[in-house]
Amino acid sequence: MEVRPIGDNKVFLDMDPGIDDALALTVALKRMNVLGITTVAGNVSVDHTFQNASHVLRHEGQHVPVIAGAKEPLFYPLLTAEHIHGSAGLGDYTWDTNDVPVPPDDAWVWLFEKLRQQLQPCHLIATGPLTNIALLLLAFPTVLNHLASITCMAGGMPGAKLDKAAEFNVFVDPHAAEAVFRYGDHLQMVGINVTHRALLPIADLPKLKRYGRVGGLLFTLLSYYGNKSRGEGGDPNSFPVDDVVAVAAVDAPELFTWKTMPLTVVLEGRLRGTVILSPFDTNRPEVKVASDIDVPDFLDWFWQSFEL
């Protein structure tokens, strides 16, 4: 696979890390032009994925600014994935640095006084619960002027045969993910009928060892993670890296078949947080939705990524 030049896409990223934010995080500074991070509560608290984005951004000598955004979904309690992240969102990592100061500013407020700012559009990736971009389009209309594209890590493609029955970020505010897709605009939907086929081999791993400092925080991070999600997408030998392949979605957006289609969200009941057409609403936007991706040139855009 040819490999891309590198800052021609500038991005906002919304993040709750968790590890394969981090992991997304570190992909994203490589093939990207970052120019801040937002959090939300998700994987875990928005205190600990606040804390851990700006300790993954001064481990790697990255100095880009992060603000932390909402403390819970917008009408459900918050549910955690400390199963699989760990109890502070990167597994059993201990930092050498101290935490830094939660800033006071709403995320979706300095999100959009910087989108403004800009003299271009803008790609904006979520990959966590999107409680934030759903503030983000109800507060502010016009910030979809500013907004190349808004790529999300979510859900599953209607009709896709899937290999676990809801996507963590869709259920955690199946309400936030309503909001996004009848309000948003230039939508893309990356979600686990895809991800589940984009696997990282457990074997693999000790690759990131050759590429120093970054490459040791992510090898410690992925192996734990690895060991708790390994399975998922059908490989007992490998794992799923979620959120990494949306921001491929933007980098590389050829990796993938798109289909385009009219979403909603089941928001109650034992189907909370599924995705399906919308059987209305015709003024609803159209959402590119990942329908496919090229495996084999996806992992080499991945460990390039390192090359960088």
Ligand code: BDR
Given for the second form:
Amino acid sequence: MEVRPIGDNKVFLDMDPGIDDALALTVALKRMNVLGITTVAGNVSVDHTFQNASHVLRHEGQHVPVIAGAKEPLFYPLLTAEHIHGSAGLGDYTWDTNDVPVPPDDAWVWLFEKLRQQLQPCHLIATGPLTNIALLLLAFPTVLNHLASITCMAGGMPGAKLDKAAEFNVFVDPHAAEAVFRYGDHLQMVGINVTHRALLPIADLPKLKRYGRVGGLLFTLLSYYGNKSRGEGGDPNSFPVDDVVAVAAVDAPELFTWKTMPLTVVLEGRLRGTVILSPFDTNRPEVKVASDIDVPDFLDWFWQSFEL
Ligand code: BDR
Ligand code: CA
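What does the same protein look like in the form predicted together with the named molecule, given that the last one was the form predicted on its own?
The complete assembly is shown below, putting the previous chain first.
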């Protein structure tokens, strides 16, 4: 695969960093024109996700606005993933956070205003629970005129063989995912049926150290995360890097095979958070669902990002 030039895709990111979100943010900054970041509660509290996004940007010398969003899911209490991402969301990596105030939780209002100001529709990539995106769509339905696509790292393709029924981002806020599948448009879903195949070998992590400050931070973060999540996806020597796969879906959609289908979500009970085909509501938008991924080409794309 040839090295791709830096894309001119204008994107906003909505995320819950979280270690694989921090990786997705870093790669998006290399590949795309990132106009802003909204954070949401998910892997850790929204205070932490805001501070983590702000810190990664500062560490990488980037000036991109970060706005904190929803503190909890629409209806359920927040469930976090500290067992994988560490108590503050970036493993055992710490820094002085006193200088980073957390602004009010109105990220979706900010996002709507920013999207409206752009001359062309922009892409939105969501890699956390979909609470902010649901609130954006519910409060400002006309936002769809300003969006080229909404790509979510969420769920798993209905009918695919999955290693778990419900994926974290949908499980944590299934009502938000349901609102997005119902009221969104130009939707793309990148689920664990593909992200749990695009595995990064633990043995490859030292390669990150070639890439200066950025690579050094990622080496520290991913060493922690890799040890916690190795084996997810089936190979004990590798681990999934879920959120960066959603960045690839926007930057290099040709790496994927896509199917379109209307989706809905199981909201409660034993199957809470499972994404299923919507059999009844024909008014739902067709979602482009990633059904397959070219893993060697994805890994080439991934490593080439650090050369840009
Ligand atoms: C998703 O869950 C989170 O822990 C990760 O950041 C990713 O967004 C994968 O299921
Ligand atoms: Ca995430």
